[in-house]
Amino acid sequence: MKVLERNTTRRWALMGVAATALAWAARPLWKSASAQNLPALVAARVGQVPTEPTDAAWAQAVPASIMMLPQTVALPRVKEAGAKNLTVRALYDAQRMAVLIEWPDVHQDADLGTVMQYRDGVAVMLPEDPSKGTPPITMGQGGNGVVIYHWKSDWQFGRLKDVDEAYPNMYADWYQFSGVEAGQMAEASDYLTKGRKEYLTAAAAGNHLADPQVQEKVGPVQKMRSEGFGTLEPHKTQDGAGKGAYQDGAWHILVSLPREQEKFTIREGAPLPVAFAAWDGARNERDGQKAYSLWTQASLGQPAAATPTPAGAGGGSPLAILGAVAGIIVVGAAAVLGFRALRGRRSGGG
C-alpha cells in the first residue's frame, strides 16, 4: 500500500512538472504573437480606391485568409457551408475603404427569375458604433448594433438573367395588366412604370428584395443595419458600391465603403472588427443559411501598436497562463497527497 501510494504522488508530482514546463517552453512563442497584437486584415493606401474587382491596384494589397463556419446558431441553419474560405484585400484613400472578396465557386448563381434558383451573395459586416464594444457576432445585439454592406449578384446582373435569359426559346403570348405589346416579354418593372404595380404584389407592398427600381436605385450593393437576428433592415443611408466579377470559376467581389460612418469614422491605425458571410445559390444557401466568419481585427495602414514587446514584459497566452495554472493545481494536489501519506505511516509506524 505504501508502495502504491508513493508511486501515484511520484507520479503526479512529475505530471505537474511536466505541465508547468510545457507551459513556459510554449510561453515565448504565444507571447510573441500576442504581443504584437497585428490585424489580420491591413489596408494599403493608394490614392483612389478602384472601382473594378480586377484593377491592378489590388495588387498592393497584402491577402488575408479568413475562415468561414456554417451558420448553425439560428433557424435556418445549414449543416455544410459553401464558402469555406475567403481571401480578403483591402485598400483606403481620403474618403473610403474597399475591399475585395475571392473565393471559389463552381457554379455563377445570379438568380435567372425562375422558382428555386438562388444567388450568390456575400457581406461585410462592421460595429456600428465601436464605441461600446464590439457586438455579438448574431449580427449585433439591442442597443449595439452592426452594419451590413450586403452584395447581391442578382442585384448587378438580374436584368440580364431574366425568365427569358434561363428559358430561351420560350414564346411570349400576353403579359396581361404589364403595359406591353402581346408577344414581348415583359420584364418585372414594366408593372410599375408601364402596367398594373398590384400584380407585382411584393414590390407594390414596399418590399425592396423585390422592387426592380430600388435594386438599380442602390446597386449591387446594399447596405443594412441589424440589432440581432431578425432586425434586418435598410438603412436609411445608401452609400454603399462595388461590383462583382466571376472569372476563372471564382467570384471576385469589390465592396467599397466611406470611412465617415454615421456613428464613428474607420481613422488609420486604428483597430476595426470586421466579419464576413457568403451565400452559395447552388447550394440553395438564402437568408440564415450561409458561411460566417467570426469577427476579424482590420486596419488602415499599420497601427502603431503592432510592435513587438521587449523580452521579459508581462503577458502571456491564455493557453500558457492555463498550463501554468493546471501544473500550480496538479504539484499542489501530488503535495497533498505526499503530506497525507507520510503522515499516514508516521501514524501507522512505517
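This one's a predicted model, so the numbers in the text were calculated from it and none came from an experiment. Positions refer to the first chain, counted from 1. The term rigid core refers to the maximal set of C-alpha atoms that superpose within 1.5 Å between the two forms. What changes on going to the form predicted in complex with ligand HEM:
Ser131: CA moves less than 2 Å between the two forms after rigid-core fitting.
The Cα position of Asp162 differs by 2 Å or more between the two forms after fitting on the rigid core.
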Given for the second form:
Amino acid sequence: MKVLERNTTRRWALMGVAATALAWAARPLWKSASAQNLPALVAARVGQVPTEPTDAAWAQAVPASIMMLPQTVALPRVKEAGAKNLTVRALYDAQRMAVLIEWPDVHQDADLGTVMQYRDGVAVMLPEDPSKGTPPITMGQGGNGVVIYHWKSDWQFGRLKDVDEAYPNMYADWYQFSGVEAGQMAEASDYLTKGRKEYLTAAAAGNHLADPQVQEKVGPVQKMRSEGFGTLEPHKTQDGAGKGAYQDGAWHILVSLPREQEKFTIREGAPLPVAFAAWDGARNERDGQKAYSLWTQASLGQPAAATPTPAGAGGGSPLAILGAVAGIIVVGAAAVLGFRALRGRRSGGG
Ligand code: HEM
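Provide the structure of the form predicted in complex with ligand HEM, given the form predicted on its own shown above.
Then the entire complex follows, led off by the chain already shown.
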C-alpha cells in the first residue's frame, strides 16, 4: 500500500477513534438526573402543606439549587434568559405536595394592561404517567405526555387590570355589547356577566388566557398538559393551587398539587422526575422564550434510589449525540478506505 494511502488511512482511523472517545467522554450528558448529580429535591413531611409562600414551615425543607438554561431548542429561542437559578423547597402531607420556588427578579411584571407587557411566571412539570419512562424535556412527546402547573403573575395580581388601568385618562364612548351604559368603561368580565360573551371572542372560543371568570375559578396556578411543545392545553381537571409574593427583588412562589394524579400517585420514597421553567416579563419572555431546567429527581420523605432513564429522555446534549454519530461515521469511512486499499493491493495494484 502506497505510503500516502497508508498515512491517510491511519490519520482517518485516529480521528475516528478520537471522535468516538470524545463522545464517550460526553456520555454523562445523556445520563439521568441522578447519574449527573443534578440536585435531588427531597420533600419533608408536615401535618398540612402551607398555603403561604412566607410560612415558617418552609424552614423544615432542605433547599435544592436548580440550574436554569435559556430555551435554545425551539424557535423563537432566547440566547440568555432572566432566571439563571431557582432555589426550590418541597413539603408534603397525606394529600398534597407543595413546592416553594424562589429566584431573584429586579422587576415585578404582573399586569398585562398593554400589548407590550409580559408576565413573570414559573412552572413545575412532571410526567403524566411515570410508568412510561421520563418524557423528553421538550414538554413530553406523543404518547408520553407531561403535566404542567403554571403560576402566572397576572392571574394573581393583575387579573382585572387591562387597558384602562394602563391608560387611566382614556375615554369610553359606548361598548355596545358589554352590558354597561354608554360612556362607562367596560371590563372583560362585563361581557361575561351582563353583556354578550361572543363579543369577547377569545373567551367565547374557550381561551382561558382571555377569560377572567376562568382565571378567578382556577386561581393563579393553572394545570396544563402537553405531548410536546405546540400541543399545550389546559388540563380538564384544575387541581393546582398556589400563591406568589414579591419581596426584596425576588419572587417567592408556592405551587401545590395533589399527590393523587390522574394516572399515578406520588408515593413516599418513590422517584419523581420534576422540571421547572421561568419567565421574566421584563425581558419579553413568554411561551417558549424562557428559562428551563433539566429533569431533576424529587421524592417524598427520603432521597429516592437512582432510576434508569430511557435514552434521550434526560434531555441529552445535541453535542454528545453529534459527537457519537461523527465518531461512528469517521471510523466507518476509515474502515472503507482501508478495505479498498487492501483489496487494491491484493488485486496486484500496490
Ligand atoms: C427544551 C425544552 C422546552 C422547549 C423547547 C419548550 C418550547 C415551548 C414552546 C415552543 C412553547 C409555545 C407553544 C406552546 O404553547 O406549546 C412553550 C410554551 C410553554 N412551555 Fe415550554 N418548552 C420547553 C420546556 C418547558 C418546561 C420544562 C416547562 C415546565 C416546567 C414548560 C412549560 C411551558 C408553559 C407553561 C408554556 C406556556 C407559556 C405561556 O403561556 O406563556 N416548557 N414551550
